[in-house]
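The data below hold one chain only, encoded as structure tokens and taken in the form predicted on its own.
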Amino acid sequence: MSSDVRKYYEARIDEDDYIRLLESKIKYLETEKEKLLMKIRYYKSEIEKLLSPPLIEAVVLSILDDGRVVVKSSTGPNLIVNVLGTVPRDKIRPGQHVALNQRGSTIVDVLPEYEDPYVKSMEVIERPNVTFDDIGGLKEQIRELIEVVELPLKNPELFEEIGIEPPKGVLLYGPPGCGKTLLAKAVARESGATFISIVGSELVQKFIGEGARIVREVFKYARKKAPAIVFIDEIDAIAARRLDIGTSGEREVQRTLMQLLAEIDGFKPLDKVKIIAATNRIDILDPAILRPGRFDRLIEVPLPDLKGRYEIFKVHTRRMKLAEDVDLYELARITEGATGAEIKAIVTEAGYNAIRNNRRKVNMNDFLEAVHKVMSKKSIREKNIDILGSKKKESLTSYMF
């Protein structure tokens, strides 16, 4: 092959490579162009969202014969509005939440089923690490609690076969620190049902009707999540005995109580929803909430007896390294009148005594020092409470006479 022909072919190959390189660059630029156009469309849509007027939430009250709809708007009055043609008419029914256009108040969208975030946050997602084996001295109370709460939820066919209606709820009452909340934590762990935990003071709200609305939403959410358990701690905050006289705030608390009574024993059945309440002031509760049909079982959680204190000591010391001279039965005997919470404090204090003395085992002297410290503080607290109670009684007597 001559040199001229070789140069011709080499030039032709270089030209083809250059063309292929240009074509690949063109494809790359076209891809980049598409990506940039996608970004432009995205940011345009985001700008449109920022500039678009907000929608108004409303609840459908009724549907008129001419196709218009009566709604209760979140901004205030009831409105008679039209429905946008793209909105499915079969989804518009009384009680449904809808979105209204701000300018013409036309229904432009049907909102998904509404769940109050305040109520939803009351659901216990992470179950407590407490089982019935961690509770000492309350075997009879545990048995009753399982019969009233767990058995109807897990084996409802037993009650249908016998022909009786299972209890709706149970009220735990007794002195502070004896295990009422601990029992509720164990139920939350063992039952496997949706567990909704409320403190009675959370239902006391500033605005009129707000507390009753929260009670209504709680039981609506519980029915939706059934089987469910609603636990109301410190129920005396809203269920105190009703009086003829009182401030506007007290009357609002009474309205919340009446809504609670209606939810427990009203027209709507509770189905697979059970109620557990706890209080240490059963003496001030309203008789209406204590009658059968609302709280069918009243379970007393008393101060532990000798056997109960011994079992509580066993529960709290099972992970401790104990010296051979530790006598749990003797500790139970000398702590008469102590609550479960105080026994736990004694065990913790004994552990601290061992740590202070650079020991890895807890001996009997550590426990005796802890008993003296905790029980002496208890006597001081009780003495202060008695003095405070007598002062209140004296001031009330002087006011009356």
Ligand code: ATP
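Keep in mind it's a predicted model, so treat the numbers as computed, not measured. Residue numbers count along the first chain shown, from 1. We call the rigid core the largest set of C-alpha positions that still match within 1.5 Å between the two forms. What changes on going to the form predicted together with this ligand:
- After superposition on the rigid core, the Cα atom of Pro156 is displaced by less than 2 Å between the two forms.
- Fitting the two forms on the rigid core leaves the C-alpha of Lys139 displaced by under 2 angstroms between the two forms.
- The rigid-core alignment places the CA of Arg333 less than 2 Å apart between the two forms.
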Contents of the next structure:
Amino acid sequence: MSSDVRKYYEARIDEDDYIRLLESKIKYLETEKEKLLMKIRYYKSEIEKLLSPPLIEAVVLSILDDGRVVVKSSTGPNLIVNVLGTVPRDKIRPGQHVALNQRGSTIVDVLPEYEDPYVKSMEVIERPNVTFDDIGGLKEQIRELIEVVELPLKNPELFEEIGIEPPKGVLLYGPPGCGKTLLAKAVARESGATFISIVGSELVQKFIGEGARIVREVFKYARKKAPAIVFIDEIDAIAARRLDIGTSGEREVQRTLMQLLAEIDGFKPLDKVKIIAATNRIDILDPAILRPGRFDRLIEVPLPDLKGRYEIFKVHTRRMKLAEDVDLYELARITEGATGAEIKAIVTEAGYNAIRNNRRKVNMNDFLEAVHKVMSKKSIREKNIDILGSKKKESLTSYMF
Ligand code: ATP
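Could you please show the structure of the form predicted together with this ligand, as a counterpart to the form predicted on its own just displayed?
Every component of the complex follows; first up is the chain already shown.
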């Protein structure tokens, strides 16, 4: 190749490189420009937010024939307002939260639905699906609940005539899983009462700062829904005896308890609201809660005995196809110490065993395997609790000395 030709090619190569370099530079600058434009848009929207006047929250009360809307504004009076064209008209319904412009003359936005914490904190069942027949054993407890809850709710005149006051509240106590919630639901059903339940530990852990208000609202709601049964599970979380009220958390728990006591004191024994509380730890309850006129009827719901376990097995196997060899009495005998919840778990597990083996009927062997599985899990759990308990004790002792 002559030297002229070589020079020509070298110059061409340099030129191509240079073009590629410029092209990549352009690409880089274009992405930089895009980034800067995005930043400008962000700051512009932030400035808009800073400059925009606050809106007024209001609740729609009714819609007039001429299209205007009556709202209750959060700042005070009821207002008759217009609706901005961009707001979807079908969403303007009584009870809907909306935003008004600053002059309060026009609905400019529909606010998202928000749930009041007290609504989230309670479970409401208009008609629980548990009857007394679904409870194994606990005959004495059922009799007592009929006397102190069902009868006064259904026939208050009986009590007026005789001149006695039924208790306002009943406290069910005993180990977990033995039927306290079941009893409360069943008595609500049999008395035709709405079942409203709250959990003590949730009031203090999940709805921090709201406990007292939730208690107030729950009772207000119960009065509206009367006849009603307010069921407070794990009442020990708000009603445990305290030595001193130091931290703000403890003060909050104390306020919740005070509100509960005020609510109980505030209604009459023959009002159509009854309170049933449940606890696994009656030993730590504040005596204030057990005073006459409050929870003055204590009903123990203990671990089921042999007969109780047999009855619970009967309840839970009612709808099951059992093989001839199934002996419920023998199952009750070998499950000493089991709770109602564990017996239910055994029955369910036995059902699974039959399904796994492609059988339509559940036989004794399915039950025996299930007993083994559930009861060995139980003993592992209990051992762990024991170990944890002694570890706690150990660390306490080492702290003390
Ligand atoms: P916790 O203190 O943990 O709230 P609890 O005493 O309220 O427990 P329940 O919720 O009533 O226990 O029982 C749990 C489940 O165990 C019930 O849904 C039911 O299936 C079964 N069970 C417990 N006791 C009985 C019983 N006596 N008869 C029939 N089923 C029972």
